[in-house]
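Have a look below at one chain only, the form predicted alone, in structure tokens format.
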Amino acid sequence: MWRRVASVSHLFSHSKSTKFNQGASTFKIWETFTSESEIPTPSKGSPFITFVLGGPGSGKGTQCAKIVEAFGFTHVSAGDLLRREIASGSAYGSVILSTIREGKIVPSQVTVELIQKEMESNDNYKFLIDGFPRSEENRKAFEQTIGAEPDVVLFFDCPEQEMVKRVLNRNQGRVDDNIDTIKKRLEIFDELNWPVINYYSQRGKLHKINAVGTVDEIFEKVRPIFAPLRYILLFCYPVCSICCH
């Protein structure tokens, strides 16, 4: 069950870092007392962040679109941000392109800065960070720069053979959608992403999803993770904004 809470922390000074660092001092609105819930309490002033992890072709992007529609999140795809930077012709873009073509991970600070910029340009406080972090270095860089940890971590677990088939069949013209790059990406995923998955599993934040089946079948495995927070996620922050004026 959910309980209404009214506790006001001390006022704090604004810093130049980001609006997300304000989460340390917040006006708490909701608190959960169900022992089965692994979803933490959203709070005014800090974003509700969900990391979406899984190998290439595991269906992360497709399921993110369903979550956005059902629960009002903003989808931030690390891969899309990197490809957009490449298309811009910036200095970052050329470095990113050569790194992706080699199947390697883009330097953490580059990706984190792009994610931070995207989050700060959006009025929403509910974010799906898709395809990031891909390594422990990524994870640490995000938490240090953004000043927040994820509230929920989804891991779409999919057999390698299925992921390869999906990537080759999607034909979206991506620079990394070829068999050689896919194999490199899968090798790197196995080497670097599992420590991240294990880290969040130990912290009780990981939700492992069997990513085999139709889009709707897989989403029915995702829905129960967010359903208990449906009304809070949809309405909490607008209510908080009104209450705190």
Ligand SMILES: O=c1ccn([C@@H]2O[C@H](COP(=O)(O)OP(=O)(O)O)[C@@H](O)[C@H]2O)c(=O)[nH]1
Contents of the next structure:
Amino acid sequence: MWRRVASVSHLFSHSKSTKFNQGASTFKIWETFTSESEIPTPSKGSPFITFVLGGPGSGKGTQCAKIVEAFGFTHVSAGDLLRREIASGSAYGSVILSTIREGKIVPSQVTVELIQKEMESNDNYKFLIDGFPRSEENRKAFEQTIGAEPDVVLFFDCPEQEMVKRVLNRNQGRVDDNIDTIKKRLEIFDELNWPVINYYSQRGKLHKINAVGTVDEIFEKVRPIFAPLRYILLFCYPVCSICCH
Ligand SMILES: Nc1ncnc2c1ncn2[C@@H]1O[C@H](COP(=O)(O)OP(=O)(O)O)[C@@H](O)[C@H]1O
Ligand SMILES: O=c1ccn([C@@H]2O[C@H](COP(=O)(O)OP(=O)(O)O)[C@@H](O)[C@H]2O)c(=O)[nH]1
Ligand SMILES: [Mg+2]
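Show the form predicted in complex with the ligand, please, because up to now only the form predicted alone has appeared in this conversation.
Zooming out: every chain and molecule, the one shown earlier first.
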């Protein structure tokens, strides 16, 4: 396995020091390494991006923690970024708070800017973007601003009744974890999220995962999506110390 990676280490010889140029070289290795499998080929020069979609309470955040642990992604939760923005007392804070309380979607420009800053300030090249995009408008804004598409899209498919039960038991003191807001969030999810899911399904990027079961049972359905990439994901990002000089 290592020999195979090492055999393409010359691809790094012209790496420049910028984050995304290094990324481009790393992805050449990735393409070589995975050429015989069905793993998606990431765009050159882009980070490896996974969007994590699903209704409220479907278990996105819980599964992201497991994916981070197993595969070394950086977890970027759009909801957490928005809540952090509220807590920081920023100019956008009160608008974000009322939007979340009403179960609506924060303007794309605000969310994408927060995601972009988070990605840019992180040395990692592999990101789980959790709870975003929630609409086609979100999706287009991300692609235009970041200039990248996701490599993988996970969709945690969970019955409404189960999602409501989980959210009402979440117990994290969130302003939106109440029955009225959940009903609105589910309506908005139905109206705006399905077009995004269908878009990525048509592009062959969507992995639909039945989100009913224990956390570990669900993770065993997620693991095979990333497992073929585990050596690259764990050891060669951004540049490993063994083969990437
Ligand atoms: N498979 C599961 N079975 C039961 N409860 C779960 C499961 N996955 C997550 N939970 C719980 O449900 C709640 C919502 O999970 P979370 O990961 O926050 O979902 P999301 O980010 O999609 O809203 C949390 O309290 C979490 O501990
Ligand atoms: O890209 C996003 C992500 C979140 N939100 C807002 O933040 C809330 C909570 O999002 P989060 O992803 O934390 O909720 P979860 O689905 O995990 O329960 C959502 O209902 C929206 O109001 C948003 O507007 N845009
Ligand atoms: Mg969440």
